[in-house]
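Only one chain comes next, encoded as structure tokens, the form predicted on its own.
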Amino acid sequence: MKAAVYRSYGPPEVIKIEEVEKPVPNDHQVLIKIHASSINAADYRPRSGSPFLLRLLNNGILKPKNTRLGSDFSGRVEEIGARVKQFQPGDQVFGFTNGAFAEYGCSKESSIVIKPANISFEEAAAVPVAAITALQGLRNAGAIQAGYKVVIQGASGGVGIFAIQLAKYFGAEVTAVCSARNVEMSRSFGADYVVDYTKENFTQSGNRYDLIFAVNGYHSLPAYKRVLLPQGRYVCAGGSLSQIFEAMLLGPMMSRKDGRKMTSIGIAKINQDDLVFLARLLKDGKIVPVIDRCYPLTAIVEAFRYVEDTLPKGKVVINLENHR
């Protein structure tokens, strides 16, 4: 079959398509056919190999011990393990596995749910990593509850994008921070105010908040801590690496002084009881996928450079259709 690879770390153009042998599911796994998936951070950091410290983190010093790219994918189930009881072949899914960018792959049965027949496949794949950041970083980590007043910084990109559905789920007050261009779509998913952040520093505006969601974080800790109102909490789910450092190693010190709470939620928690949860929010209409343009996987080097080289409205996706 065919996957895209990179044996070297550096720019898109690093990445390859290549023959690969197709991959037999073991007695707890799925082999699925993709139809499509979606570009994450995770998968454009990591292949850079900068910082030199993500190479001692993840993936080798030299060159990446693992080849492949890709996490969130759509398809269908072409065969199951001998222990599989949840799912049978023909059923169209979407989740995990590693290596999503090829024709086919193989997944846990804990990590895929069935599709909601009112999206696409397209639709399907940009759901899963980004909208259980979104999902975890308030829910989890915010402990968002009704009536909270919300900041969703980088409200539109793929994370963002969710992050305001979901807490306008949750019953929250909603502001959203973004450029001048993106104003009107973050009303349109149910953003209460929008900050164009070329114009105003929400962290200057007087305003206080009971959980700042920074997808797309610049600001100083203290920043946002001066923002945030008694037992508020900042949580940091993107931005620069420093900016996640920051957060990561300054953030639990700057916690113990009072109520207020500043941390980081990493890379999403994989597990199926929320995409379960997710995938009832699509059916039901109560999320929307956004996506920004879709590419075939011969197309992939020039899809990771848009995603590096702009801000895309929601998600980025290789359709896998268009390759066959």
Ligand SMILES: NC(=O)c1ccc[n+]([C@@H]2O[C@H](COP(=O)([O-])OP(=O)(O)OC[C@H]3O[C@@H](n4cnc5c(N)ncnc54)[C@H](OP(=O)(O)O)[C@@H]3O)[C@@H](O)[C@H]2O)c1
Second form
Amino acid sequence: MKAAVYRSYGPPEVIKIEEVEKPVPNDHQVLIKIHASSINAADYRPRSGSPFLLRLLNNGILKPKNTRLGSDFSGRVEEIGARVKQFQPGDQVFGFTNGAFAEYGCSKESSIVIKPANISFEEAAAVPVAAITALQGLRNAGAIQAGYKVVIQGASGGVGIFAIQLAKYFGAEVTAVCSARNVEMSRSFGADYVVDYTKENFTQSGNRYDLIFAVNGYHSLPAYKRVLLPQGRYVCAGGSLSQIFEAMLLGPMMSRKDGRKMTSIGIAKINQDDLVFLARLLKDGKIVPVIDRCYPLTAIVEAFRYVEDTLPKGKVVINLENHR
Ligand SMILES: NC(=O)c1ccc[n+]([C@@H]2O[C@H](COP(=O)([O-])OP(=O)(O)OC[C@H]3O[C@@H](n4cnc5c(N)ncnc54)[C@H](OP(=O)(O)O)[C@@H]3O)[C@@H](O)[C@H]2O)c1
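Swap state to the form predicted in complex with this ligand from the form predicted on its own:
The complete assembly is shown below, putting the previous chain first.
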């Protein structure tokens, strides 16, 4: 089968389409014919091999040990392992696999869910990592409640658009932070207020919040803390590596003195309960995936280049059907 493979660290051009062995599911796995997958930061950051620390933590110092890319996917179950109970060949599913930019992938049952019929394969492939990150950031780390005043910083990217919609679903009052070109889009997904970060610094506005969900953005931890209400929480999900490490290392120390909590979600944990929860919201139209562009597998280098050089509105999807 065809798959996207990278054998050295570097720019998008290190990705090649190669002929690799079709995977064989074990007793607990399903084999999926992949229709679409989407690009996440977890694909391009390790691939770049920079900063060097990432290689130590991740995937080999001189060259990548795991040469495959992609995790989000949607597709059809083709074969099931002997102990698989929930799925049948032919089921349309979406979820998580290792090496999703490929014609086939294997997943354990707990990493997939049935795709709602009202969304396309492309839309379903845009969901798993981004929506689970938003859900776990707001609900688990952020303990969001109806009526909360919530800031979503980095509101117009893959994670942020789901975060606006989920925060509205949970009944919060949402302030979205993005740039001018995305103000209207953020409003259209339910943001009550929108701050253009190129013109205004929300940490200096005088407003106070119950929850700041920082998907992207570069204020200092003390600046975030100053605009939290008593018992408020700051939750870091992304941004620069220094921002993430700062939240992970200094956040716990800064949380000791009063009720305000500075925290990070670490790595989002893919699990079936959350996929089922999201599938129900997709089916009910409570959340809608947003796709900036779709590319065929043969144009995957161009797709990564687009994601890394621009700030896409929502997700960029790789279509595995078009190249045949
Ligand atoms: N922890 C996890 O498991 C996990 C999982 C997935 C993603 N992430 C992280 O989440 C982050 C978000 O990923 P993403 O794919 O949603 O999109 P992204 O491309 O990293 O971020 C896009 C968003 O950030 C905004 N933005 C850019 N510069 C900003 C600044 N200086 N101040 C405030 N906002 C700024 C953009 O606004 P405009 O486009 O309007 O300018 C847009 O809303 C990444 O850092 C990624 O590593 C973490």
